[in-house]
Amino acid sequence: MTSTTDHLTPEDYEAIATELDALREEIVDDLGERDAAYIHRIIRVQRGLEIAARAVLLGSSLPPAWIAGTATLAVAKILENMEIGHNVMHGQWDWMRDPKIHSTTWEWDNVSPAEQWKHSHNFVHHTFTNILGKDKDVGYGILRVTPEQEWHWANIPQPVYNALLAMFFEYGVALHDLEIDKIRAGTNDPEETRAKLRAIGRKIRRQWGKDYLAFPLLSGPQFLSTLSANFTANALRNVWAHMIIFCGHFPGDIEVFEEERLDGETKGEWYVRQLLGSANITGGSLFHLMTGNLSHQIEHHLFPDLPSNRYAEIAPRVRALCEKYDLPYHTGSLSKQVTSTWKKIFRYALPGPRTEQSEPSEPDRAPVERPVAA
């Protein structure tokens, strides 16, 4: 695999994890009020769309209503699942100590149980972010997006999985701690995956009596079209939640690497591995808000447990550190991510890998004079 830090030294990866540390202090020692009163409004904005789409689609079977409920609804959903959720689940804000925004007691508007998710999510992607056959959602099991992976006759369709998956995509994220790949080969612990699977259809059981059963009851005649709205937002929630994680995560020329990488990794090089292993997306605040600023991916991965809200804040300097060392900053519009994505999903459902680059992040590495770590 081409590397892109031949370059560096182990002096500069002392400094870059130095410098990023401080950065990363710097935040924490800042954070307060304001922060906690931006969760705060965030909170009552999003629950007070969800009960404006709910009265809303009390009247669903008139057209302006169904359309208007369903669009609110799927909004409030995003809003919960990208902007709270993902970030309270993190531990973002867990220094508030307020045990109704906590990472330990907070249960999100989707089928994924918040245990399995913080496993798989929070400990092993973060942990071994791109580490071919450690790091599960390279590909989420099912895709091949890059040339390192190896290739199969079932990775043919894959841009039919990966539409369907964008539509379940809550279902996706259930089923990932599973680790189908150890129960396909017999190494799963059967109790502990009969106990996942059991918390897991507990979950289906809530959110499908809450979306499909008891708010359309409530809506009386109208039964069957609020259910099809429900089921149209959660529908819009999983494409929206799958298209930004997937642009943050395989667009353009992200890095992947052999688990040999881990091998003594320092802290530099595990900041150096997410930087490489990330792409962003521009926008405006909206945007940002709407993608539970995953939209600064980069950002995310190197400080996964700092308020979302500080993102955008800090991430000149990441791009001004980059810079510094020579490191790329993976970044695009959502179109050009979008893109990207979906080249490298249609490409590497055929066999063989490909010598030349991906079409890069604008902007690509420029090349500047590299200093000398202190």
Second form
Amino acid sequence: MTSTTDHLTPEDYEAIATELDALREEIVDDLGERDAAYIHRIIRVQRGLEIAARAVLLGSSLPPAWIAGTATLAVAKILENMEIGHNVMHGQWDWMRDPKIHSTTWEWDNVSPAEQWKHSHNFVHHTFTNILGKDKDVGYGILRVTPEQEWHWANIPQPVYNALLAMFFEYGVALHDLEIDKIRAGTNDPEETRAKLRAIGRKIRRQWGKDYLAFPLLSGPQFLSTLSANFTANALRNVWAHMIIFCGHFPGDIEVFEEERLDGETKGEWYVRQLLGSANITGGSLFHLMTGNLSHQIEHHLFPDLPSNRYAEIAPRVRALCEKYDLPYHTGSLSKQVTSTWKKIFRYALPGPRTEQSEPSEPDRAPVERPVAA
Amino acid sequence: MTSPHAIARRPGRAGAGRRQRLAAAARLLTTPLLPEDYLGLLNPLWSTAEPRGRIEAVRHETPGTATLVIRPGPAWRGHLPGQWVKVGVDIDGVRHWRTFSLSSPPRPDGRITITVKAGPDGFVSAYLVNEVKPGTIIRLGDAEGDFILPSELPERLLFLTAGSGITPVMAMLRHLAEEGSRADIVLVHSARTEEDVIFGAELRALGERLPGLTLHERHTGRDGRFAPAELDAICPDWAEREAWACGPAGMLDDASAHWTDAGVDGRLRLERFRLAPVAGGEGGRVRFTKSDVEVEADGSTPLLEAGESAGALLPSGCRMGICYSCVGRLCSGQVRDLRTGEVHGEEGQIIQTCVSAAAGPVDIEL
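For comparison with the form predicted alone, provide the form predicted in complex with the partner chain.
In what comes next, the whole complex appears, and the chain from above leads the way.
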């Protein structure tokens, strides 16, 4: 356990679980017409924006049309991926029993196939949040974001990796469920890996077919300018999503945990791990919408299947609970969180610092299993 | 009589090929969604994947009964008089499906009607009768059921109905009236009082449009329940007629026994109203339909664990109700949410097996 939680007794953990379970139940009981109207409205607005963007880009050779269309398309894609797709695939709207807005049927406007994303994200990342060696989102398998991760000379250019990852984030997300570390170690099932790659290939073909062939062809002689607009919109969405998501688990004093913590972890301990391993971003309601409410990362990690429109409402109560039990509630402005994240990526490109109980580093990059220091 | 499939217009083969290529091209532009997901912004009825309808009017028939006039979208494939349809309606944000008999024959304007009786335990029917507003979009299934008229219409017919059991028969009678049928038709209909007769005024006047119709109205509040043995007096040739019966289970059981005793049960068609799902109970038999595994589970064991211990290979993930990897479609029965204790479940609902236990017998499509 970490020093931030040394003061908590088993009774405290139990009380935290009881309080948070009760909060979840209160919101679940209250879900209804207002929430359904919210997601229906967001979907309508998103589709309207997308149609508008595609229409404007039919005249993409005119610079103002290129700029307006690209910006609108980027916003539509961000809304689709973050406030709609991510949250629908979490099952946040399954309670409506609408097969069109359902975690089992949604496919998103992204090269990552929904089925694989739901496994790597909903199950692996949300269940094992910030457990080194288990949560593949800690550094995405290519970045060293915490001193507890082994340093390797390949970490030196990691600021460059991260910039590239930002540009092409959707491809990084698509490859995420392949579990590159297992492939490297030769412990993957080759047949399964091939099936996943085929699914990714099919999805990429359809996405490219739409953005880089069909719509450019529709705009006739403006083929290239429409293609560049669509590419830019995808890239803008990638950079934005990458930035928001990296602010969720990497900035400031966010903690990581050793795998042993999972042995007999209680619901209360699971909640506290989610609290300590997530960070919010402050901002206005439009900003929260554009982050898919991942600016309420803490609330999202405590209750990944509660509808996103409710996170802002429960945030003050989660924060009050943190104060009551003297637990940190990581939050900050976008610029503060982004700066902090990038600082870490630069700092941990280099070896060290030594963690309190760390042993001399080993040459290979085996999953880290040593105790986490203060 | 034509089948519902024949009613729908089918493009010629060349047209179909062109249409398919056009649809594929449109899908390329809208991937990963469908063109109709965008067209629905303009007109919510334009959906082929999910037939829909708009409620245009709500007509109150008797206290507690209303007829909904529905304009179906282009995906509606038509129906035959006497068939029923599944209707999906969103109440407080949640989709509920119920089955209702269609009370209209196929009409040139394409509209259909369902007639709904607000049952004391049916909050969906109560919502449709008392609260739903014209303009509401509902989901429709395909018309189903073989409680229909034969393609070769017999010369003598008998209808035995009670309460809201009149609705599918009303569709047939209206159809016969529109066709100008001269058939000899006897309708024996029971309701508690004269005021409780759904379509009472129309039924009493229907003889003008259906000259062969004889209506026997039974008011059970005053005269008691109708016994099939009474048919000998009011319709002596009942055993020689093609017969249709629709109403409460007790009435249908009586009719079935009566026709069987006379050795003419082949002439009787029954339409049973579906029963509400059996609620509650602690644990029960759980059947995983795809895995073909059946297991007795208690009320505190998650369906996932029960299935796995019985050897079913089931999808799973976090095992704490957050990741939705383990979900399966409920075919029948109800489950208890182990986190909240709430018992819920309707046919077709997606269930998280890792945090749901059986509340009575359960069939799940996994």
